[in-house]
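Taking the form predicted on its own, here's one chain by itself in structure tokens.
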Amino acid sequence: MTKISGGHLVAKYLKEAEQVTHVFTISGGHIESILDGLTEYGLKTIDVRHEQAAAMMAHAWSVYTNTPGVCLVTAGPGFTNALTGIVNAHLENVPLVVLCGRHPIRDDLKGALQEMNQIDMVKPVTKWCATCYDTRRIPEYLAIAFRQATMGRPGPVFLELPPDILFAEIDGGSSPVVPRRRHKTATRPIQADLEAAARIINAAQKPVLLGGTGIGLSDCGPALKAFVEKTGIPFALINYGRGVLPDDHPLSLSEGGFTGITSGLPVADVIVAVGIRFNWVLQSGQLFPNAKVIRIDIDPHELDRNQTATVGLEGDAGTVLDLLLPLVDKRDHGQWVESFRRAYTAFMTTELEKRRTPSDPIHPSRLVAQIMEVFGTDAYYVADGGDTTYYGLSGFSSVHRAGVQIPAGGLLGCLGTGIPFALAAKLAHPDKPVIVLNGDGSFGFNSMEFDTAVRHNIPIICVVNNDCAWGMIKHSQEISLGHDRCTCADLGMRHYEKMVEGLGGYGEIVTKDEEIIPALKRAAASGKPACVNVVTDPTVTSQATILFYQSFSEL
């Protein structure tokens, strides 16, 4: 009779029934009979520096790959360092599973090492949360939080799992791991509402679509390609829906960047807005006060929120483009299209000239036109900080799924999401560059994990926009308080590219326009993780500082 342990089970499970390939972690004594059924089993572990950035690279591996990513913590600290990560997969909508150790059943509420109650704690910020009492019912309860992170709105799960049943022994038999099974539903809407929706597009002058992560988890760039060309809809598409079709697309509003999108949106009399929530980052729907909204959404819950929808469609992006396909016209809004260019353009005037003009100090529009001359749209971006992601958001262009990132800008607003994403964004992607632009103090947060990437040989290459501060605070305390009265907004010039060397990776600085190229050049060559830290203009203001003051200046 083969025995075999909780933890192997596990382990088991994931690649068996999942087909887990990578599990982000680190080690840890509550959770050390999973971590050594992951080395029986052949599963990839990437042991990071710190949990945060083990949640973030797996909710990045779920982006970039499609597939849920896995995370794996101890107890106590190692549970308390993940919620930050757990956190921003709950508000991005991101399919994570996480696993956690806990204290031993026997010793509940005996003072145990690391005992705390996990489970309230974690339970509002995932989609659902459990604790497995049995060795048998591992398998079992894997399932579930795999359905649950999947199916219909995705989300982050969160299972914990007591050393008393991962070192528990039970027969292999009695708890059988077989492939879980994916069923296949889907919502639609009712032909009327469709009707209704294909008679307002039909008859659109001026509309525009917008799609969200949801067009980026339906997966579904096939029925977005027809749906826009044959409709004739310039399209813009931000969060992890940016990519499912290409930037060169030529109904493409994206180098307008958000700012030069949003710009044109006040005069759109209808918006088809496809799986994208009306946030703040969209003004909560503010933007276009006089147009026609047709909003499509997984989550019922959705399609009022923050705007009531003229017509609302429920139901998984893909499969409610394709139904309305046979429902609208041909049409040509080339005019349209040529006109909303033309008004972000001339909006747009001074950075474009930023972007071609060698600039001393480095203007933070030009480091980015550089990094783009370097590698082109064959590659995969991030951006992370606060002025940083406007640059990179704005001047990043790639033809991939996913290809220009900036999770900084998502709901949470978490700095520091820059570095794992680009780990996780390699380790999908080994045969493309990755570069992540980061600000100086956004690089703080999770410089240690370039020590990750040199011991798992994952060479991406961070360019610091290196402004000596935390740019967009300070800057908006110049606006509303004086530039005599700035607080904890200076970080001072630093050596990160010596730090980055010291781990074993590669390392330079650049001061003047001349150097960027070939810095960039000499760092891809070295085939080292590699951090070239750019000192730029520190009086750079951009578009998104004037906003984010302007969003306080209104309390």
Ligand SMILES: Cc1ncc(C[n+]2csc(CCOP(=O)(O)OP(=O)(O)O)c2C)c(N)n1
Second form
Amino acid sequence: MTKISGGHLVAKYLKEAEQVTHVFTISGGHIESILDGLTEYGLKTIDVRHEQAAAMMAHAWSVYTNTPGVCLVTAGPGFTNALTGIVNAHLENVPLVVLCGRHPIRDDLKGALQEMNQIDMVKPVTKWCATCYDTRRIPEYLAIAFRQATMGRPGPVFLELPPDILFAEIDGGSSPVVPRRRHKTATRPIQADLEAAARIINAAQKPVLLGGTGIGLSDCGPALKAFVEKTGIPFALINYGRGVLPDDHPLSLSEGGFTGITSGLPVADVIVAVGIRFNWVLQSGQLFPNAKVIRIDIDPHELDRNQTATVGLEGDAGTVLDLLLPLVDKRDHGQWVESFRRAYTAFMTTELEKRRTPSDPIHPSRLVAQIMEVFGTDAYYVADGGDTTYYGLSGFSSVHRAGVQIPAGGLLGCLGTGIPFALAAKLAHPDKPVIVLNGDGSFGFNSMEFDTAVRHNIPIICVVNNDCAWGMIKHSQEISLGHDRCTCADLGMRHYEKMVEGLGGYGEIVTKDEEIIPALKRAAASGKPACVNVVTDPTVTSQATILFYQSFSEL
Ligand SMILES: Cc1ncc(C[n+]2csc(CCOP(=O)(O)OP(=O)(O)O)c2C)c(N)n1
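The structure above corresponds to the form predicted on its own; please give the structure of the form predicted together with the ligand next.
Let's see the whole complex now, leading with the same chain.
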């Protein structure tokens, strides 16, 4: 009978049972057998320059493809470097599968190279973690890992694979790889709760639907469309729910940006919250003190977290919306939608004016508008930074699912996520432009991944919103400590475009408004991974910074 090594068995399982096509990784001796298996079975390896980026790219792959992303890292430092990416996926409920090397079992407690207790360290930030001790059981462990990552409320999982079991060979037939059965959750709310929710929706005068990652992971576009169009409820989608229905849908409130949306919520009388957590982003639910709240979530613990639901409906977002559909009335909330829009349009007047008007020095809002002018809504946008994320979120718009992502604005608030997200977006959608707007500070964390982009020919366009500072921090220090006491907040002018050029990409510096569009067009035409380094007004402070500072000063 033909023999197969543990490492090859891992690759065989990924390919045949899970149809995995891409694995994000950095090599290491402990995992060599898996890497060789990936070659043997024809999986594409995207080898990066820092394991943090491998974890973040695999996380983003889950977001852009709705299939679990896989990252493979070596023992010890490979593991610790990936940890930030794992925590980020944990806080965002993303189905990330982390395969990790480990010191040999036979060397436990001997002081082996890269020996450390990875499991205890990763346990609090994963849905499931384990060590596989038997080559024959590799397919079984992997099946558990994928099930745990994807079923119910998704999350990252961690499987440690020691070299003793990876290099060992077994009879090929003794550990068959069978496709994993996919089960969709069948949890459904009781009928009385569905009817109570429908009564509230049917009586609403000023309802708003807020959708989050649960909508994105449920991928329930048709159910959501049918529900909002029958009930006439205007909606706002954030996080990985963004774009499940396009921003240009007549009932979408996305054009107001998040600040616009929050400005209208205090007068709402009913909030239908679907797959969205009431965390700091929604000010723990305090944004809508006067509303009855219907909360729909796959995790029952979320239904009353931070604010008791008027009615809580446990289940998959799409399934629950389908169940509600026959119970709700056909309504037209046209007047309410218009008054909501008028409220945020007035609120945004200055911002809209800034977008239209050439500026010197360049205003970040104008920069975002010029980027939109070139690439339009048929593109994928990522923003990363502090103030930069505020401008990106309010100015970018896309017709695609997850077409506008602000991964640094998640619960971990993790700078450096932008370039890995953009690379994964381009791998998942090679025929669409992918633009990442980076703060100059956050650019530094994963900018070496431009080497990955060049080696693998992943032509993203990175626009650096270069204010020569850790802007959000600098501006909050200016407000709280004074202009003369800012600490660790300045970066100075750096030619990031030359760095990208040095790595084999395309680079340009821009200092004048009229240069922005031609530079972006040349960057796109180069067909290379590109960096357009735009020097922007260092004095501009975003609304987000002011709110952020206020939230601390109120402590
Ligand atoms: C990994 C990480 N380190 C530090 C911070 C703290 N932090 C939040 S905003 C910010 C400044 C971001 O500066 P930049 O990326 O240049 O964007 P800007 O605010 O200038 O748009 C920092 C350092 C963080 N959120 N994440």
